[in-house]
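To begin, one chain is listed below as structure tokens, in the form predicted on its own.
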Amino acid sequence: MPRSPRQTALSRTRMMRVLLESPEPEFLLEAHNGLSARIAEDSGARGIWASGLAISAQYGVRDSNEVSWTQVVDMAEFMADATTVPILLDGDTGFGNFNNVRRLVRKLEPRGISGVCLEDKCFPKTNSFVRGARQPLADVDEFCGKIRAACDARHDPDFCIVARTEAFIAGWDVTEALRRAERYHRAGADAILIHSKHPEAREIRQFAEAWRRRGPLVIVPTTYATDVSAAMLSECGINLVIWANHLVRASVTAMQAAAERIISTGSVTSIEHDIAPIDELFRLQAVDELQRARQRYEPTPHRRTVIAVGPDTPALPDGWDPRWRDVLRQRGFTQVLRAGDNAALFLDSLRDDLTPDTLLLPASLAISAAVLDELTASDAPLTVVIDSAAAGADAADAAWCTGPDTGAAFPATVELRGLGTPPGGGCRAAHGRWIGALMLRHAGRRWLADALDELRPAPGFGQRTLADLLTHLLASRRVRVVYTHGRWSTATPAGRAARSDAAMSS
């Protein structure tokens, strides 16, 4: 569901402190990835907690700052584009000093995190569950810094700063706890988290009846959990709690299980009706919207239509080789329509079916896909090939233009003046010779339609021929030319046999 960070933010910090501040105790669940922070909003978590243990785990690394702040940062956008509930990131140290704070807060803002958890270890952190490791602490006055630099760096009064002290963790007693505490609330933070490994919640519960109420108070119950009731927390007043690492934890047992099942059994049979289906994943990615986007924003494809003039052609004519059909369809010519001799009385019949982009060729012709690629580029309503090489041709297609095929890379635009005759009843030689390819697009199809209307009352209207309706557009329409060289053929079966590859080719 994808979103603008900056239309969020705001909405999205005030629900954050909404929860901070909440009477009754409210939770945040953990997500390290944009597919995650969508399965937990979906389970109803009305915030997330952004992991640092759960982002590096999830990166393959330790926790301990091995992770650069700007991939934390880039998930953690990941993570907010993927929802629509406040996340709050866990900041580790920082990565840094003061500075190094508020340069993280200023880029978190914009990217709709509604807040950070800044703790107070020193850099690089160590993970607080990790046994028997030295969990040495920051300098309080070094850590008021940080916090008092963080408030200021924020535009977003709401966006939160959350202090996280470790004294418990790291050995020292309630005293210890409460007196960083409350330096870290006088120096800025919006809330204090107080953290505990210990197997029950005695700590935590001597931390609260000492801290008061004096601020919002955050705890992560990971080792304590079944020492954890609802009257506790409310006893303890408790506003926020964190489930910490539940599904980074939950992902690895289940992918665990399945890898160890397709390994063992060399297939994935035996799995498939315990793993999510693949449209799920489509779910959760959002493909639906994209789908829906589409249809709002991307131009719908021109269809383009082949019309086949002559005798005895089918819905795709037998006289067309099929490397010919293939040229058409990769040029997206997807209709193919018929018209007998009488072209002016079938294209009449087929007037409603003709596509912004509309070809009309002899039944018996297959020009080269390089002549095809000129004619289609062609932005003109109306648009003829002349093959130059007959040149001087006394015939009925013999083709006057407003100027020679000069052979150019980059040639002057060239209009058909005449058809069979000289225009003006001169006898000077022609241009060329039409091959019979015609090319409407845009107005040319209405050109097309009026030309039949036109003719229709006069007499013969049935035994019109392209090159009839041709002749008579010139009377009041310009036509442009495309010139080519002798790089056409005939696509008879006689013809076909005789043609080179080299005519079909692209």
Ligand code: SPV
Given for the second form:
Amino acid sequence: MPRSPRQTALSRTRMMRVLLESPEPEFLLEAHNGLSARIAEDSGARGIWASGLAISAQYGVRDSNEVSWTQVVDMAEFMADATTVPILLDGDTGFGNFNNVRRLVRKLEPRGISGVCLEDKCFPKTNSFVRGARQPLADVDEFCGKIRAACDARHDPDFCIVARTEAFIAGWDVTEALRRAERYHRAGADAILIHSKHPEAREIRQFAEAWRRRGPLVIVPTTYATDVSAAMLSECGINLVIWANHLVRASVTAMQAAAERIISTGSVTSIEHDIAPIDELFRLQAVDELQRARQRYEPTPHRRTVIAVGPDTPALPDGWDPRWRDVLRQRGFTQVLRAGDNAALFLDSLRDDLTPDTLLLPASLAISAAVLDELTASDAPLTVVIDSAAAGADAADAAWCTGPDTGAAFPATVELRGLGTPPGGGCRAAHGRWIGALMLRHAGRRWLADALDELRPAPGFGQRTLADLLTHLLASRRVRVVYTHGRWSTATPAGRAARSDAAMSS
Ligand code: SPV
Ligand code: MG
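Beyond the form predicted on its own, can we have the form predicted together with the named molecule?
Below: every chain and molecule of the assembly, starting with the one above.
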């Protein structure tokens, strides 16, 4: 889901810094993968919190560093690719010591992440809300070393380092929270995240009052969300509010409801209108962008025309065997025209529509991909397909050529000499039968048009068939032969069944 940056002069890191230092409270919305990040941005969120809890949950594991740091970085990269707004990554404890923190920062910057939040607990951490869990705090000096290492590792001075103290979570009072925050601030943190699991915002208020706006303040009101108001935020001087887990929780509820209904009703019809249409997924995945890119970058196959000749043509090409349609389409035969039996007249009216490469063949006929490839590989202006498995001198489509079908891997060039009657008379055995396929390339289209013009004054012009046209051409033009030994069939699925043993197997 590659997205181009929004029309803004600000880099993503700068945007994050603007949010972090905003005098009015700003908000980050949680996301946990590319899709949820895209949804968050679509909703109007100005920034995203790449939550450790939510990323762990979407992997189906605990928020206890069970997800490796590289998996977190990979997911953050997907989120950045899917969005243009700034992303603050929940970096937990930094996944190790100062050295791991430096490495983390160096990996995040080039992946489009705008900042990292580091918390003063011990690796492996436990989510702050897990009841009864021990939440040992990190040594302050050691944690300050991580903050300094993170600041020194960034190349972009706007990449934000947020220091989070878990003092309240670990059961300490405001004095300890303040002592820690003060040290982290002095170590270079761009903002302090003060966390609390209290059902009211009491601890946050206490801390904010003592903090006295010494630097940007960030909060995560999950347990005390109902105690948060515009007045409270401005009173406490809160710069940034993180709604830390609401999209992952919303998705759990939606998935549980859908799964329960599908299994209990044994059907998906009852939920069809309550779930996103597939097209909405495509929109979120920016499928249209790929379609446009395809048109721009993929080579356009040489456009070719196929003219289906015959009276009883079904709705073409829809009535054709899908495999035959694919064979044609893959070889650039994207324009399908129809012609009645008196092909001469029809062709006359279509003359201007013909692409330089045009294949004429009975509407009911499908030839194997290999034979079609041989036809399109022929550089002769006119090439016909002769079935050497169907010999017989008396048929109107009996064909006499300059040589027989040798079946050789690299056969010598063979040309058509006579159709219906042997060249120069006599009753020599035919080399096969013309199956009705004629490929026009290069000057072939003009040759055909000239032949039509030559035949036009003659009586019965309107009844001329393609075979008549070909016979006329043989007098003055060279017509190349591609031999097949069977390997053709009927073009419609029903017809295929009827003919399969007779023709396809040969
Ligand atoms: C997260 O979203 O992973 C957080 C916030 O760190 S909390 O779950 O409240 O600890
Ligand atoms: Mg977390």
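For the two forms, the rigid core is made up of the largest set of C-alpha atoms that agree within 1.5 Å on superposition. Just so it is clear, the structure is predicted and the values come from calculations on it, not from any experiment. Numbering follows the first chain given and starts at 1.
Superposition on the rigid core between these two forms places the CA atom of S267 less than 2 Å from its counterpart. Once the cores line up, the CA of G407 ends up 2 angstroms or more apart between these two forms.
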